[in-house]
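Taking the form predicted together with its partner chain, here's one chain by itself in C-alpha cells.
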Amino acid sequence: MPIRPILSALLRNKTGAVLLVLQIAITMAVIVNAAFIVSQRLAKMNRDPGFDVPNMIAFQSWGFGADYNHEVAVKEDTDYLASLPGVLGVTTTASLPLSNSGSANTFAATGEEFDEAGADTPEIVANTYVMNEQVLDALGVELVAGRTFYPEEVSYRTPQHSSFAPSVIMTRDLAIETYGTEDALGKTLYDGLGNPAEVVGIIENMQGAWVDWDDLTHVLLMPGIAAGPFLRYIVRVEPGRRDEVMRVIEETLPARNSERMIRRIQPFTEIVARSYRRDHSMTILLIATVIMLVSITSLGIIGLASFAVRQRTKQIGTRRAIGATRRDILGYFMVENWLVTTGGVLLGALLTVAVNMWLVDAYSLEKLDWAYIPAGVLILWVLGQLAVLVPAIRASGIAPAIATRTV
C-alpha cells in the first residue's frame, strides 16, 4: 500500500487530521493514566489483610443501663458467643483493624532513653489493639513463634491508665522495625513512659487500622479488655457459616441483656469495603471515564470516516472504475486512519508523561510504569482500525458504476 498519496491527501485537509491527532493524543493521555491509577488502586485493595476477613463478624456493644455491669456483661457475652456452634474465636476490642479508625502509640526497643531527659528517642509507631486470650483464633492470624496471651494476663483497662501490659504480640514487620530481626521472642518492648512488656508472640503480618498508612502492618496486640461502657466484638466462624452465625447473634444476643445495646452487627467484609470506598469509587469512576472517552473517540472516528466515504463516493467509484480493487479502497482508509492514529499516539505518549508528571507532582501519585505507554499505543492503534473498519468496508463496497453517474 503506497503511503505517499494517502499522506498528500491527508495534508490537503490538514485541519481535520490535526484535530483527530489531538483528540487521539488526549484520549491516550487520559486512558493510560486512568488505567495506571486503576491498577494501583486494585493492587492496594487486593493486598493480603493477613487475617480472616471473610469469616469474621463485628459489632458494637454500648452499656447504658443504670444496672449495667461491664465486667459481667463482657464475660457473659464473650462466653455465650464462644459457645455458639461454628464460632472459632471471640475477642473484645476498642477498634477494628482495616476500619480506618484506631489507636497508635510510640514504643522503643530499649528503656535507657527514658532516663536521660531530652534524649533523642528512636520511636517506633505501632497500631495497637487490646484483645483477649482468644485473639489469634478470633482474627485467624498465623503464629510464627511464641504463644497467645494467658487468660490471667487479660485484665480490664480503664481509658486513663499508665501501665503498659504484661506481655505483647507483634507482627513480623513490627519486630523487624523494632529489633532489626523477626526473632524477637522474649525481648522487651518499652512504651512511651518507659514501662516494659515482654514480647511473647510473633505473628505473620496482619494489616492495621488505616488503609493509607505506610506502616499498615506495624500491629501490636496487648492483652486486656477495653473499659466500657463501649466496646466492640470480633467473632470468627468456620468458613461458610458467617451469615448463619450472624443471624443467631442478631436474634439472640440483644435480648440477653437489656442494660446494653448491640449495634451494627455486620460482616467484616463490609467494614473493609467501607475503608476502601474512596479507592473503590475512584476505580469505578475512572473505568467509566475510560469507557466513555473511548466510545466518544471511536464514534468520532466512525463519524468522520463515514462522512468522508459519503463525500468521496464518486472518487471511490472512479478509482474502482480505473482498476483499484476492493482491497485497495479498504486499505486506503485503514492506512489513512493508521497514519493519523500514529501521529496521535506519538503526541499522546508525550502528553501521557506530562499528565503523569502533573499527577506525581501535585497529588504525589506514583510515577507511571513505562510499559503502559506501548500498551496504550497498541490499544489506540487497534481501536482506530476497528472504528474505521465499518466505514472502510462500506467504501470498498462502492460500485465502479457510481463513477459514471452524475451526482
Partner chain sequence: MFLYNLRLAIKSIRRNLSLSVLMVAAIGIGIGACMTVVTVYYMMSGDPIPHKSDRLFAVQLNNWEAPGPFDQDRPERLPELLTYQDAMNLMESDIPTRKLAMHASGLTLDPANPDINPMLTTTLFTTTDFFAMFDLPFQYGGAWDESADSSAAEVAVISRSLNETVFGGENSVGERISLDNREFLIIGVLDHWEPVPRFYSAHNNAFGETDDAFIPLSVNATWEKQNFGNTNCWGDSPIDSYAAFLGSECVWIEYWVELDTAAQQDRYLSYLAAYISEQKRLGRFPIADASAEIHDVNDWLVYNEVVNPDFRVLLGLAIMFLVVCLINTVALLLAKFSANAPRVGLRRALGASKATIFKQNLVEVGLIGLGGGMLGLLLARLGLQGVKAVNLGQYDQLVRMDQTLVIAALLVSVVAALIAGLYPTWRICQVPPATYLKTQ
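Taking the form predicted together with its partner chain as the starting point, write out the structure of the form predicted alone.
The following holds one chain only.
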C-alpha cells in the first residue's frame, strides 16, 4: 500500500497525530523504565536468602524480675523449645537476618594493623551474628565445608564483651572476599582489635540484615549467647508445622518463667516481608502506573481512529464505490496507525534513555538493559494495531452508497 497518500492525510490533520505521537512516546518512556525497575525489584525480593525462611519462627525474651537469671533462663528455654515435636533447631541471637537491623564489624585476613607503606591493611566488613551450637539446624543453612560450633565454644557474653570468638563460620562469599582463591577453612581471621579466630566452617549462602546492602551475603557467625536480659530466639520447624509450634510456644513458654516476658512471636516470613515492604509497594505502584498508561494510550489510539473514520466517511464510501475492497480500507487505517505509533516509539526510545540517565544520576538506579527498548517498541506496535482494529473494521464496513448520501 502506498505510504505517501497516508502521510499526506496525516499532515493535513496533524494536531491529533502529533498529540498521539507524544502520548505514545511518554508512555513508552514510562513503561519501559517502570518495567525495568519492577524486574529489578522482583529479582531483589526473590533472591535466595540461604536459610529456611518459611519454616522459621522468631520471638523476643526480656528478663525483668528481681530474681531473673539469664543463663538459667536461656538454658531452660532452649532445652524446652528443642524438645517440642517438629522442632529442628533453636538458637539465641541478638539480631535477626533480613530484618533491616543488625550489627556489622570489620575483619582482616592478617593481624597487622599497618603494612610497610603505612596504609591500612585491607579490611572486610561483615554482618555478624552470635549464636549457639544449633545455629546450622536453626537456620537451615547449607554447610559446604568444616563443622558447626562445639557446645564448649558457646559462652555467655557480658555487656562489655570485646574479645573475639575462638571459632567462626562464614559464608562462601565472605571467604572469597577475605582469602581469595585460597581455602578459607582452618585460616585465622582477625577482628578490628587484632584478636584471632579460626574459620571452622563455610556455608554456601546466607543473607544478612540489610536488604539494600551491597555486601548482603558477607555474613559471619560466632559462637556465644548474647548478654541479657534481652535477646531473641530463632526456632526452625519441620515443613507444615510452623503455625502448630507457634501456638504451643505462645501457650506454654511464658508460663515457664514468670521472671521474663515473651513477646512478638511471629513467622520469619513476616519479618522478611516488612524489610521488603518498600520494594513491594513500589512494584505495585509501578505496575498500576503501567496499566493506567497503557489503557489511556489505547483509548487515545481508538479515539483518534474513530474520529478519523467519522471525518472520512464520504471519502471511504467514494473509495469503496470506485473499487476499493474492505481489506484495502482496513489496511489503510492499520498502516496509518502504524506510522503514528512508529513515530511515537522512535521518539519514546530517545526519551526512555534520557529518563533512565536521569534516574541513574538522581536516584543511583541501575542503567537500563538495552533489550527493554526493542521489547517496548514491539509491545506498543502490537498495542497500537490491536487498539485501531475495531475502528478500522468499522471503517471497512462502510457501504459505497454512503458516497452519494453524503453529497
